[in-house]
Every structure is written in structure tokens, then in C-alpha cells.
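Starting off, we have a lone chain in the form predicted alone, written out as C-alpha cells.
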Amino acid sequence: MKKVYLETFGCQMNVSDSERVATRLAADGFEITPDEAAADVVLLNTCSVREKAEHKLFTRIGQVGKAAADRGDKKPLLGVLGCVAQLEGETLFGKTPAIDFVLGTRAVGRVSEAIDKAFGGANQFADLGEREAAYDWSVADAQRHSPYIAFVPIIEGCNKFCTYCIVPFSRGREKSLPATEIVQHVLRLRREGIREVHLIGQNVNSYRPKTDDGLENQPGATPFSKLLRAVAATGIERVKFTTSFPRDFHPDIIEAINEHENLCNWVHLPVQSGSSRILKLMRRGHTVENYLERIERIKASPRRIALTTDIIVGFPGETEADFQATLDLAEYCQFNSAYIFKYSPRPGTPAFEMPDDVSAAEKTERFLRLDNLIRFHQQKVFRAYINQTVEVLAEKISEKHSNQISGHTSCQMVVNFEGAADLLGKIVKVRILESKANTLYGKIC
């Protein structure tokens, strides 16, 4: 039995990949390995989302290889799948000759086949087809990131080539599954004992299906907002879903979350710039006023809904005020969490052929500046939950104490607190005594 490690790099859907190619070996007779020295098969699953991004593979490329050699051992069988292989297709033979077989985003269910014809001789062969028309979108229990959690992809590919993105180019263009498949599988999860499902897609919320298909009977104005009232139908305890494009985020997407307890209170909102200057530099194809508007529905909610948000600092053209606008935003909106990128120009799209005319000093310093400030509004918020009680699901053995359990609030805060490990998989009250940079900690009730 061929024995494969497999690494992923970037976003929950790269994650998702990645369990489905694990669940499609383990199928076809091979053996999913946590010990590269052990591997015959090292396969890296790749984000190109950012330029560092691409530098890691470069990097893990050379230390597998190394690592081998280091042991004596001949170098494992190497595949590349994801962004990055869909992106550079052939052309990553021409970088590195360690590299075996390619798989694009969309070939990765051709994986086992993929293997044996390197196994059988063939040697630096790139996929980069379109999926099978039977592609399984199932995952075994034993290759979840979470025997508890599972994630359900509605929605691949990206419509909307905001200037900077790559993803439009590497994961194709937008397609919805039918809305049936969905309910049926996340039905499927609730038998199987998942307690939390995350509808996940570049942009979950732009979701479109070819037909209204087991949505006819929902209430909501938009397809998305129709399926989570289905998915919430199913009974399954927690709904999450991201991330949401602001230009398609409409207000009955609030009205379900409001009409459904088990749709979390939780919203990804990416902005990206506080500038409506930057944002049409940038074709987000919405205004500061346009997401303000969003926001406000947000909080207008009776329920506590988290606000969470992606942004870049040093676009191509972005001022000192243009930046200032940002914090501005910032200190309105006062997020749960941020990710914040530095701008890095990525080949392939338009703001690739802007003026890159922020300097890095400048972009880490606008970083360190948005950081503080977004750190700023997290630890007001988490303070807010001192001496209240929370729902959280236990998920795992807290990696720096072992009688400590971590987990997640239906609103993503992450939580620990003391308990043994048979209450893993379990929904319990924790009273929050404590606050950190990004954990809560507290006492079950």
C-alpha cells in the first residue's frame, strides 16, 4: 500500500479539496500519512492568492527534497494540485525539476489515477481539465479537518475579477450545485453526527443555481437566502457560511439568520479599502456607502451577529487618505476580526499593471496601524463577554494545556476552558472569566 502525504496551503476551500482528495485515495487503496519521511507520495494542495503564497511551494519543494536525501532516502513521488498547478500548469517543470505530475483545481478527483501513471513511468504531466460530470463532492469521516465539523462547498469559482484577485483565473468561473444535493448531504452530516456545517465558496452568497430545484417552497428574495432557510430545515445545530460579497449580500440574507437559530450569528464581510476611491480601482462594485449600508442591517439585527472583514493596505494608488478613510471605517464598523494583506501584485490581473507606487515601509506601517487599531475594537468586544455565558462546541485538546479543551462560539470566537476529553463533539455553556489577543477563556456552567 503507497503511502501519501498531503499538505494544504490557503482557504477553507482549498481544505475542502483536500479532504476529498484524501477521502478519493483512501478509497482506491492508498494510505493517508501525517509523516512525510514515511511518504512515497508528498502532495502539495496550493493557494496563489498571495505572492508568498507561491514562494512557500518553492520552499517546501526544496525541503522535501532535502529532508530525503538528508535520510538517505530516494525522493518521494511529488504532485502539485491547486491555485498555483492551475495557474502555471507546465511551466512549473521549467522552476523545478523535482516536481512529477501537476493537477488543476478542478482535475483533483483524477488524483489516484494521476499517481499510478507517474508510478508507471510517465513523468512531468500536468491535468488541468475541467471536473467529471460525476465529480463526488462526499467526504469519509476518517479525512474531515474535523470529525465534528464539516465544511459543504455550494459555490466554486469567482464572476466578479476584482482587479487584484487571481482566483477568477484559477478556480473558473462561478457554479452553483443544485440546492437538493446540498440539503441532502448536510442531511447526510446530521446522521453522521456533524454538529456544525459551513457553507463555503469564494463567494458563498453570489449563489445561483440552474434551477429553483427544493428552494420553490422557501421564503427569501434570493437563492442564497432560500437555501439557508433549507439548509437550517434539516435540523443540523450550527449553520455558518463564508465569504460573503458585499454587492450580493442582501437584506434577507439578516431576515433568515433572524428567522433561524441555528444560522449563526456570524457574517464574513470582506471591504478591503475604506476608500470608495481605492474600492473602484479595485472593481469591488460597491461604495463605502453601499457596505455601510450592509453593516448597518447587520447590527440592526436582535440578534448579537459578529462582523468579521478581509482588508489591503497600499493598493496601487492609495493615499494617506485614502488609508485614513480605512480607519475610519474601521472605527465605525469596530469588527471582531480583520484579515489584513499588504498589497502584493499578482501576474495575470489588471492592478498587475498599476503603479505598485506604495512602498513596502509604508504598506508595514499602514498594516501595524490598521492592526492596532482593529486589535483595539477585538479586545472591547471580547471584554464584553466577561462574565457571560456562551455556547460552545468542543473540538479539540488544547495544544498548550491538556486539560484544557478549545472550541468555537456560534459567533467563531474561540474559546478554552478546563474539561475532559469526553466532552469533545459536545455543545456546552462556558461562563467567559478571561480575555487574550484572540481567545476567550472561561469555566463550563
Ligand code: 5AD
Given for the second form:
Amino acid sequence: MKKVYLETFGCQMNVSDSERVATRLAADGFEITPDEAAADVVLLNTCSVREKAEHKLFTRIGQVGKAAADRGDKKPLLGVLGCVAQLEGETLFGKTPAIDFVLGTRAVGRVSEAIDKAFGGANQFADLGEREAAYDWSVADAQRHSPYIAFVPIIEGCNKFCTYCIVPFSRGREKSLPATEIVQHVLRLRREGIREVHLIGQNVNSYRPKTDDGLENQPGATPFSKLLRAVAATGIERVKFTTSFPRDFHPDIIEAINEHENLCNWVHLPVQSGSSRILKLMRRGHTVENYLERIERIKASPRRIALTTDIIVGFPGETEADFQATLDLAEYCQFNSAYIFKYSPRPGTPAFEMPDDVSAAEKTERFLRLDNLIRFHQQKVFRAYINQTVEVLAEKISEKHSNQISGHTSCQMVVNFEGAADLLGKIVKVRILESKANTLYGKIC
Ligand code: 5AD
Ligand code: SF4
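Can you give me the structure for the form predicted together with the ligand, which would complement the form predicted alone we have just seen?
Below, the chain from earlier opens the complete complex, with every other chain and molecule after it.
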């Protein structure tokens, strides 16, 4: 049996694609190994959202070759999947001879054939699939990142063309899976013992299926808020969804969360900047005021909805005053957490044509100032959970302490508490006693 080692970079769509790749490979008679040294095939599922992510690919390729040479082994077959594969295709072969094949984001369904072909002697071939070919919407079952949590892709691709972003080019146009199929996936997952589903997509709330099938009897103001109600009605214990796009974030989403306990109280709503001038240059389709209106609705919910975001610092033309506006916004919003990125010019995007005029040192400085401020407020948000009782899905034994269990609340906070393996997969009540950098600590009650 040939052994395959699969490594994933980037977003949850890639994680979800990798789970499907692994499930397919296992069904086709390959063994998935967590041990790179034992692998006959190494697959790297890549991300192209920032330049650093791309560099990492070439670093990893070098490491795989060197590790094999140090062991005195032949280099394993090396396949590049994902967004870098889709964007660069055959040109990757010119950058390094170590790559045996390249599979684009729409061709991952043919991964077994590609491996067989490479073992059969073919070298340096690319399969980028049809640009409009169907996305593989199946839900992975054999190989999931958690036995209790499943990703369910509901929309793939992106039509927004924010000026800095490569995703519309690497993943293509938005396509939504019909609601009937999503509901069927969730019902099956529930029967199989899954406790929590994550409805995923670049912009889940832009969900727009071609037909109303499956939503015709659902109340709701938008296809996405109708879908949320339909998924809630399956009775699955927890439903999370990410990522949301501010412009399309209709208040009815909050209504749906208020009505259904199993729709989780967490919203990931990337703001990207606190300056409306920069947001316009980013072509985000929302101003700071629009964003704050959404936040007011979220904060007004009786369910205490946790809010997380993404922010880019050092976008072309970002002045100290623009950055100050981002600090002000972060102070006001009190995010549970925020992913901060230094702007990275991506060839082919409109922002690539703008002068990248914030120096690397300035980007680093802004990153650190924003990170400090967000951490400061995050600690206040975290401390507010002390002495509260939260429900935690017991997901795994803690890596650091074998007598502790680690899991997430419905609002996506990480909680550790003392407990044994028999609790795994259960949703338990935990009283929070302490908060640390990114984790809450508590006692089961
Ligand atoms: N530079 C820096 N950050 C970026 N992101 C997307 N493109 C870029 C880029 N060119 C960030 C955005 C997005 C997150 C997934 O990655 O904040 O929300
Ligand atoms: Fe990129 Fe904007 Fe689409 Fe998000 S919404 S994937 S940032 S283009």
C-alpha cells in the first residue's frame, strides 16, 4: 500500500479540500500517513493569499528533498495542490525540478489518477481542470480534522474582487450548493454522531443557489438566513458559519441566531481597515459606518455574540491617520480575536498596480501596535467569562496536559478543563475560573 503524507496551508476551504482528498485517497487504496519520512508521496495543498505563504511552499519542497537525502532515501513523489497550483500551473516546474505534478483547485478530485500516472513514469504534468468544472461538494467522512466536527462547504469561489485579493483568481466565481443537498449532508452527519457543523465558504452570507429548492418553506429575508433556519431545523447540536462578508450581512442573520439555540453565537466579520478611504481603495463595498451598523445589531442580540475579524495593515496609501482610525475601530468593537495581516502585493490584483508605499518597517510597527491593542481588549473580553458557565464540546486531550480536555464554546473560544477521555465528543458545562492569552480554563460542573 502506497503511503501519502498530506500537508495543508491556508484557509478552512483548503483544510476542507484536504479532508476530501484524504478521504478519496483512502477509498482508492492509499494509506494516509502523518509521518513524512515514511511517505511514498508528499502532497502540499497550498495557499497564495500572501507572498509569505507562497515562499513557504518552496521552503517545504526543499526540506522534503533534503530530509529524504539525509535518510539516504529516494525523494518521495511530490504533488502541489491548491491555490498556488491553480495560479502558477506549469510555470512551477521551471522554478524547481522537485515537483512531479500540479493539481489545480478544480482538479483535486483526480488526485489518485495523478499519483498513479506519476508512479507510471509520467513526470512534471499539470491538471488544472476546467475553470468552470464542478467543485467537489462531497463532505469528507473517513478523514476529518475532528471526529465530532465537520466542515460543510456551501459556497465556493468569490465574486467580490477586493483589490488586494487573489482568491477570485485562484478559486473562480461564486457557486452555491443547493440547500436540499446541504440539509441532506447535515442530516447524514448528525446520524453519524457529528455534534457540530461549520458551514464554510469565502463569503457564506453571499449564498445564492440557482433554485429555491429546500428553502421554499423557510421564513427569512435572504437565501443565507433561510438556509441557517433550514440547517437549524435538522436538530444538529451546533451550527457555526464562516466567513461573513460585511456588505451582505443582513440583520436577519442575527434574527435567525436569536431564534435558534443551535445556531452558534459567533460571527467572523472581516473589516480589513478602520478607514473608509482605505476601504474604498480596497473596493470592499462597505464603509466604517456600514460596518458599525452591523456591529450594533450583533451586540444588541440577547445571545452575547462573539465577534472576530481580519485586518490588513499597510495597504497602499495607508497614512498614520488611516491607521489610527483602524486602532479606534478595534478599540470600539472589542473583538474576541482578530487576525492581522501585513499587506502583501499579489501579482494580477488591482492593488499590485498601486505603489506599495508603506515600508516593511512601518508595516511591522503598525502590526505590533494593533496586535497589542487587540490583545489588551481581548483580555478584557476574556475576563468577562470568569465565573460564567459555558457549554464546551470536549474535542481532544490537551497536548500539554494529559489530564485536561480541550474544546470550543459555541462562541468559538478555546476552553481547557480537567477531565478524562470518556468525555470526548460530549458537550459539557464548564465554569470558567481563569483566562490566559488565547485560552480559558475552567472546571466541569
Ligand atoms: N495581503 C495581506 N492580507 C491579505 N488578505 C487577503 N489578501 C491579502 C493580501 N494581499 C487577508 C484578508 C483576508 C484574509 C483571509 O487574508 O484580511 O480576510
Ligand atoms: Fe478576497 Fe474580498 Fe473575496 Fe474575501 S471577499 S476572498 S478578501 S476578494
